[in-house]
Each structure stands twice: as C-alpha cells, then as structure tokens.
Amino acid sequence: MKNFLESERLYLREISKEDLPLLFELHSDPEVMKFIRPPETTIQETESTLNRIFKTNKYEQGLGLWICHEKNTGDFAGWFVLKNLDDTDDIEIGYRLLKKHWGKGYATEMSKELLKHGFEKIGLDKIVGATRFDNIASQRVLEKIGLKYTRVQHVYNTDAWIYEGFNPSKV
C-alpha cells in the first residue's frame, strides 16, 4: 500500500480492514480516549468504529483517516485525521496516538503536514481543530500548528473549543 503523506519521521497511509487490531488497541486505551469518549471495550465496538470510518472517508478528495507508523521502525503509532467535524461544512484536522509515543512530537510533526496537505493540495480556505477546554496538550498542537483558539461549539456531544487556521495563500 502506498504512502499517503509523510514527515521526516513518519508516515500515514489508507487503513484498511487488517487495522482492527491496532485500532482496538489504540481505542481501547482509557488514558488516549480521556478526552475524547469512554474507551471502547470489544473488538466488536471497534469493528463498528472501523465501518464507521470507511463510509466517511473520502480518499479521492484528500480527506480521511489514515493510519501513521514510525518510518524508522515500521511501528504503528496511531491516527491522523482530515474531515469534516461532526454535522458541519468546516474540515477537522485530528489524531490520536498510542501513549507510548506520547511527548515526541508526533501530533506536530504530522498535524503540520497534514495541514499543508490540505491548504495546498486540496486547497482549502479553512481547518479548524475542536478540543475538550481541559486537553491542554492537543490545545497547544493545535497553537503549534497555527490555529487559534476561537470559539466553544457543541460537537461531538460536547462543548468543544474550536481553533481556526486560515489557507495562506487565500488570505
């Protein structure tokens, strides 16, 4: 399979349906899913999570989940996203990654790529990021990254706070 998009340390690449156990794996931890949703606890739930995905993924626009290893190792180190949020017409960038790759600066490193990706091959005008107000460390991601921090929206069955960052070649 292909590489989608790579960093100097990583890669991503379309999931497909043999990534059910790194997927149960990384949602079934309940410190990675602390922010997001209670961790899923069988295999079955995730496998619902997997089909889930396939519907709303949209490969040949550029927009989707994709699976990220180590370039190095090979290692899986978890997801990165770009779709739409919840039940809107803005575009999310997102991730989740196992906790041992927790503090290298994985969710950057990738986030910006991801970002670029989609400023410049997809071209679009905004990405914004949704976070719960106590994630701190996705928070400053996202202010690594470039976003701003400018609203708390209903999403995802929570009141999120939204960052924006804008295409600069449109701005």
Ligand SMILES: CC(C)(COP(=O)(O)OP(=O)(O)OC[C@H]1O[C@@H](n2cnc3c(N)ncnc32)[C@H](O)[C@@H]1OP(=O)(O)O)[C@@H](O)C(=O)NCCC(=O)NCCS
The other form holds:
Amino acid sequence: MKNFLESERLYLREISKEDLPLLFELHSDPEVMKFIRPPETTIQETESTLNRIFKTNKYEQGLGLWICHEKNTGDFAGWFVLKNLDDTDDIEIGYRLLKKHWGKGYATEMSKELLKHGFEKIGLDKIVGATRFDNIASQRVLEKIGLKYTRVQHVYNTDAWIYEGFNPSKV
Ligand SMILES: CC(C)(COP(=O)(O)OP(=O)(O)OC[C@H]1O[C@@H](n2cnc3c(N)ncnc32)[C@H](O)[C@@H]1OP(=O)(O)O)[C@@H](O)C(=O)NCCC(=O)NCCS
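Having seen the form predicted on its own, can you show the form predicted together with the named molecule?
To see the whole picture, the full complex is given below, headed by that same chain.
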C-alpha cells in the first residue's frame, strides 16, 4: 500500500484491522493516556476504539487517522489524525506517540506535513488543535506548527484549550 504522507524521518499509512495489537500497546499505556482518558485495559476495548476509527475515517476526503512508522527502522511510532473536532464542523489535528518516541521532535515534524496536506491538498480554511490545559507537550507542538491559542471550548466531555491556524493562501 502506498504511504499516505512522508516527513524526513517518518511516514503515515492507512490503519487496518491488523493494527489492533499496536493500538492496544499505545492506548493501554497510562502515561500516554494521562491527559486524554483512562488507559484501555482489554483488547476488546481497543477493538471498539478501532471500529470507531473505521467509522469516522474519510480517507477519500483526505481525512482520518493514520498509523505512523519510523522510516529508518520501520518501528511503529504512534498515530496522527486530521478529522472533525468532536461533533463540530472544525477539523482538528491530533497525535499520539509511544513514550519511547517522545522528545525527538516527531509530533512537530509530521504535524507540519499534515497541516500542509490539510491546507494545500484539501484546501481547508482553518485547522484547530484541542488539548487539556495542562498538556504542555501538546500545546508546544501546536505552537511550533503555527497554531495560536484562542479559547476554552467544551468538547469530548471536557473543557479543552483550542488552538487555531489559518490557510496561508486564503488570508
Ligand atoms: C504530545 C506528544 C505527541 C508530543 O510528541 P513529541 O514528538 O515528543 O513532541 P515534539 O518533540 O515535537 O515537541 C514537544 C515539545 O514539548 C516540550 N515538552 C514536552 N514535555 C514538556 C513539559 N512537561 N513541559 C514543558 N515542555 C514540554 C518539548 O521540549 C518540545 O518543545 P521544544 O521543541 O520547544 O523543546 C507526545 O508527548 C504524546 O504522544 N503524548 C501522549 C498523547 C497526547 O497527549 N497527545 C495529545 C493529546 S491533545
């Protein structure tokens, strides 16, 4: 299968049923899930998550969740997403990486490519990011890719800090 997107050190590909163990490894880590929700504790729980992902993916529109690998090693690194923010019309960028891959600049590196895809390929006017007020690493990533804090908004049953970035060719 053709890679969806590439950066200097990483690539993204479509998610499939076979990715269940990788997703479980990521979603069952309490540190990874600290600012998101309780970790998943059974493979069945992660299977439900995977089925939700299949339902919300709109690959034909260039939107969805993609599995991320290191180019050098082929190692699973995590996932990136470009999709509707909760039940709003806004499109959000998101990321979740295995702990062993934190602090290498990976989230920033691939998010820049995903942002470019959203603006240049899909032609979105705006892309948002939503994080908890205390998720500093995620806020830093959003800032480094050029998004700006705008407001607190109730999404995904919590109050999130919303960052926004606008399509440079449309402003
Ligand atoms: C958020 C996450 C994807 C960041 O991935 P990453 O590849 O380590 O991010 P980057 O290396 O590109 O950038 C992280 C930045 O945050 C900074 N940072 C990380 N932890 C920090 C902390 N506790 N306090 C202050 N800054 C912090 C890093 O120094 C870096 O900034 P810098 O380049 O200015 O030094 C990763 O931590 C993760 O997967 N977390 C769990 C899932 C999650 O919370 N996802 C986001 C939900 S909104």
